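One chain comes next, on its own, written out as structure tokens in the form predicted on its own.
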Amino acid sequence: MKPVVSILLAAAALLSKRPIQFADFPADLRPYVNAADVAAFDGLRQSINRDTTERERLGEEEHLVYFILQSGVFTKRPRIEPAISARQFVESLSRENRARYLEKGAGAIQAAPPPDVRARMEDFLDALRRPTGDQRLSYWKFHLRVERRSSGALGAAYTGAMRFLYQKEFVAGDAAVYQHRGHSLDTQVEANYAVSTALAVIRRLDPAPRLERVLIVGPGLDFAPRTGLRDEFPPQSYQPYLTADSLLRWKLADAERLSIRCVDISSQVVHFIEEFPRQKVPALQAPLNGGDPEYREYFEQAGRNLGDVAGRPWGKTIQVRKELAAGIRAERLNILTDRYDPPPGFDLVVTTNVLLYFRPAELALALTNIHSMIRPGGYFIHNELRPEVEKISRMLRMPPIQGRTLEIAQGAQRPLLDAFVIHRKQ
């Protein structure tokens, strides 16, 4: 008799995907996409796929800039905090150029990065010509296109990235800026606190939930964050494993039957998750950044159901048992335009820091695809507190049933907050 894990992995490999079709889209939601027939809907889907490719490219450029500003593996120059650099750069522009830049983008002005940024860029270009053992630098060494290996190209990437960062950090109330920026693959341990709390709520609400077939949309990779890059930690993805940990902690799944499928538009994310079980000792380096007592309690418990946990001065190392890691798989899929068919009937779908990137039409497509892949009575957890999400989900008969805002840390100027919303498919 085959082991349960082997059966689950074989079943996971059989899932097939296809593009969303006009007939899949509920008539009530068609005003969101302004597509009244098959031809218009197909054109919209193709346009979104092109836009996704471009936004993925822009997101990678942002990560490149954040790496150049913060990494210490290729230069001994002082690290540059990206948000501080963004403020200094934008506020050095004339009033006229600043207004044009913030309204129309980096192409609307001609401005060079500050001298300290240019110096780091030159060191980075020099480092690309030398051997390296650093995973992040190796990625740029082998994947950065030739036409982007110049001071001019890096300068253009810098001015593009600083516009978003300035709007995010210093322009109050402009949350919609995410809907026009590049797609980021960034992730942190802290994002899993809200998911774990949501799962604890489900455990209290549902007398006998079994959440053993799970889909995670956009798990992300801690590759080159916009702040706090730590060269001593390799790139890693936390959410698949810490979600598994919380499911086991709250007795919502059995380890032998738990199967987690991850989908992402980034090949980097997919590669990490697929290769993780092949490591000699699969392990995550989890830094402790939050200071709220409830968050610290979550962090203290995190990872105990995955394998051995060792405390470190900066946080903890979590070893993940190979059989658990092997039950977590990943592949590329654009949740806006693709779905699994026939529907796999997931018990749970989780997505954090993804829906905020979507405009209303994209949100309607994403939620329709997610809804199609959840079994009746199954759950959907996210952290996007936007009225459109609630409205569309109710139209899909997948209404929210609980939600909460959580504090992770006080922060120097304002608290670091996250949230969760739980939906259940009727």
Ligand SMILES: C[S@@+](CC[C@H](N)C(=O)[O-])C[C@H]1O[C@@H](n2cnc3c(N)ncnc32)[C@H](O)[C@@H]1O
Contents of the next structure:
Amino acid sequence: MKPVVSILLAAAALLSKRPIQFADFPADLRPYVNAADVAAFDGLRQSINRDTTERERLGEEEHLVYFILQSGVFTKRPRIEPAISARQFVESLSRENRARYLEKGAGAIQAAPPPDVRARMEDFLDALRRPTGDQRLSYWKFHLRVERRSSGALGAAYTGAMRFLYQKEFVAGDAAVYQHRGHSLDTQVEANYAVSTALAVIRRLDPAPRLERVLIVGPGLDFAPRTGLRDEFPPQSYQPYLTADSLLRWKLADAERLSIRCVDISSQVVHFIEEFPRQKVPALQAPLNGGDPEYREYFEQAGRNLGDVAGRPWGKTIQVRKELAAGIRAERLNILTDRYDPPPGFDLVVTTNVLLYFRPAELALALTNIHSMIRPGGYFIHNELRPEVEKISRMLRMPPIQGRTLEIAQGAQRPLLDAFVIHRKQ
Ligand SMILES: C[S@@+](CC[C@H](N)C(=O)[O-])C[C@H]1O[C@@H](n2cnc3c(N)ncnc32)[C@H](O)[C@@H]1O
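In place of the form predicted on its own, the structure of the form predicted together with this ligand is requested.
Let's see the whole complex now, leading with the same chain.
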């Protein structure tokens, strides 16, 4: 290993974190949090930490349901598409029950999952008692609490998860649905297309950009997505590696000097990233899910700066050079309540599909923490188009400087779109 890499790794490991304090929070943002003194602010921070833990628990229940509906490792029964199951379940309810369920939640009605779902649940419960080599099933074997291992508890998880899915897929215009749901780990290669395009824009705007110290907030893990679960690949995180790939592709960083820090509330995400360089041959399995020509062009290039790439019938395998993988570190940190201090002066912060989970007060906290960790002149890339993000970031003197919507694929019913917004700290 070259000395400069070891110095950077040592420095990256040394960041210290602490909770955000009342004095850190700009006075003109206080109306967002409704906390006018130290005691109220401390109370808010504690309640957000409790709420985050509860939302992680709810998110895990959703992943459990998606795993039970889709996985083929514990049963030979046909796979069930979660969104279709959600529609069938909701439409099987009486009109009165449906209204109560959608308005008040699963606890407001008495309803059992359909028979095909119950059969899969029974197979899953049986499989928990047998040995397995599958990483996802092993996770549930070791982490699913004893009191959740019953048809009743799984049924309750199902009715809870289907409510969100129905609202997301079939109730138009409820953009705020994410702000009240469990935290999902979901991630896909596709999310990195917008980030890569944003980095190409920075390359054109900035004559001498150096983006070598990078923070990724919420990199995610492809553990049990709400559609398209693939048992043949173990869970993976893509964003840290594909962001490194794009930084190298657009000549925004040197491989020897690049250090990427990832923070996430999920210990599963952190575990994957920390263990990745220890794999014999660190490699990602990147599926290609259709897409517009521009997205395919991105996919075609993706990974080439990380190591050897091999085409597969379903996409590609990307090997990641060990020294690059070792420069990508992760730890648990809640971006709403915690920050690194002394400020690390990151050149770039990337966060996609994370801010949409935050209510306005939480947005103000997250953006304040992110702002504190970026160096003056550094960049912030995200894909959240809510007007509050622009308003708060302007108050923080980190205004948006560019943004764009991108089409990833035409989609069966509507186009699959993503976006990026680039901010620069003044
Ligand atoms: C939906 S995934 C997005 C993953 C990836 N960024 C992408 O776009 O594909 C959201 C991720 O953010 C993490 N997350 C949610 N709230 C967070 C918080 N307050 N602080 C840090 N990470 C958070 C979740 O655990 C999860 O890994």
